[in-house]
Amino acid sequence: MEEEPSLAKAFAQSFRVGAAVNGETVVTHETLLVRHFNSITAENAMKFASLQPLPDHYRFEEADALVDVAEEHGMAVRGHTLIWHNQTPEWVFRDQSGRLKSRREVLTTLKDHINRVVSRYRGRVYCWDVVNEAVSDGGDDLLRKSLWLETIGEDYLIEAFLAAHDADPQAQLFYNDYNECDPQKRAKICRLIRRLKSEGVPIHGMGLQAHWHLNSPGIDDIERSLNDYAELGVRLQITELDISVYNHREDPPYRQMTPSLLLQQAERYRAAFRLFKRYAEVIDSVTFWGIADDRTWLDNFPVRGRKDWPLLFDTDHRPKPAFYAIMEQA
């Protein structure tokens, strides 16, 4: 049976294609992601958590392998995330009493765990998301209600970007967000990423999550996020690509993926990488969250015990009908 062609050679002229993954998938999912993929995300081997769940103790053993993965096979690294409200340990916020640390306490934290992280990989990771999910999803607020934004005050994410950007001048800064098709809060990331520019903050890119379902965001405002994102004078990133077979939380399970939902997916796909070809010129990279069917974040969430089916490969690591369509777009 003859292979199917690379997806990461396909669109080698247009952006780059990647792939989320981690110590395990990097060795279950090889052959897929040598042959399809020139950019690797870390899940989770990258985040604050993981990296330094104690204030003295560092652990860079995964997210080294991957790193080492990566340089194997001539593929790019994103770095994710240096700054996020979940998965921070608590001891970067609290003291051993339960009390909420000092500004400056917390501040010192924030720019010595980038320094360390961002350094390590200097020249290996290209870029960075830098602080993730900031934006608050709903309301008049402009930022999400954290412990970052607690205890350091709005200025938190300016003082992020300026640690990244002194400890590795040459990577590219990404601010990453989910939801960011939809308008009132596509509106909110703009006015962010304008007021992080205007005081002069070393910001290069915005990373849209794309975390998508069949039936939404329309396309029209998949398009209107593009261009606005665009207009801000930055790079951007699709950085966390899945399409759910679901549109609801309450949607019941599927026991299978079916004739029916293969098609849509693949028509989903086929309309989104219409348009990210359209945007070339701006777009850098694509990165779907996972390689195949079978190692996917959406299984169990968010609604415990049910099956998705969201990536380009199914739970065997075959094509899917999606991927397929995607390549009629290259």
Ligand code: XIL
The other form holds:
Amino acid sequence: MEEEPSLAKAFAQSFRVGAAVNGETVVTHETLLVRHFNSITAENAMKFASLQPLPDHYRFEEADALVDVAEEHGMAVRGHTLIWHNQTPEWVFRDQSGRLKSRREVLTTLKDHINRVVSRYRGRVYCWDVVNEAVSDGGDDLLRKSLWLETIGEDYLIEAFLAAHDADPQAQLFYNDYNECDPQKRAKICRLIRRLKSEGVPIHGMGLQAHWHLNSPGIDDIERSLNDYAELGVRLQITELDISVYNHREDPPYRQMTPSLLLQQAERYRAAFRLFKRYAEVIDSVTFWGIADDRTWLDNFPVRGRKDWPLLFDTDHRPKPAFYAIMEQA
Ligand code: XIL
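Condition change, the form predicted alone to the form predicted in complex with this ligand:
Full assembly next; the chain just shown is listed first.
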């Protein structure tokens, strides 16, 4: 069988092309990974709960192994993620009796964790999603109600960026979020980044997760978002790209992948990459949240057990129409 050309090589002049991986998929999807990608993100292995499940117990095995794989194949590593409201253990915020800990205690944990993790990978992980998903989706509040906010206060973001910068002054530091193309949320994210920058916080980039759907967000909303974020004077990365064949929760629970869906999805990917190319001056990296459709987090989100087909390679690891549509934009 003739092999398809390499995605990462095709876009080498524009931006890196990455994939989220875990200890399993670096083995099961190795052929595709090595051929098509020149950057990786740990799907879970660098999250707080994975790295520091208990106060005095760090576990670096899986994360270390992923960084080794990347280096073996000359791939860059994005660090994901230092501070998030999910996948963070309870002990961070609560004492044995379940009471919330003090600002001082939680802040110490935040700084120690960031210092330990970022120092360990200094020079090997070139950028970090320092804070993930801190902005609220609806309503007037800028920040999401989280235990980081409740215990430390609004400056937890500033403290996180400062700690990361101290631990690795060369690392590029990102704020990362989803629903990033929604006009209201986009405005809030811009407000947050502008505020951080005006306070002299070392923040270098905005990560657009880009968990998109067949019909949303609209391509003009995507373009306006790239434009607005770029105007903040930060670098942009597409950090978790996938295009679900469902429209979030509302769709009928199950579908089959049909030729017509494959083509619709290919057109969405084509339009997205046409834009990424136009913004290549500010976009440094485009990362997919997985490699092939046999292994995607969307099989369990937002509906548990609902099969989805959001990536460029099918369940047998063959390139889909979306792959060729993207290649035409290179
Ligand atoms: C997801 C992983 O893919 C799943 O394996 C895990 O169970 C939950 O988290 N936004 C993020 C990612 O920033 O870290 C999430 O990853 C997907 C949504």
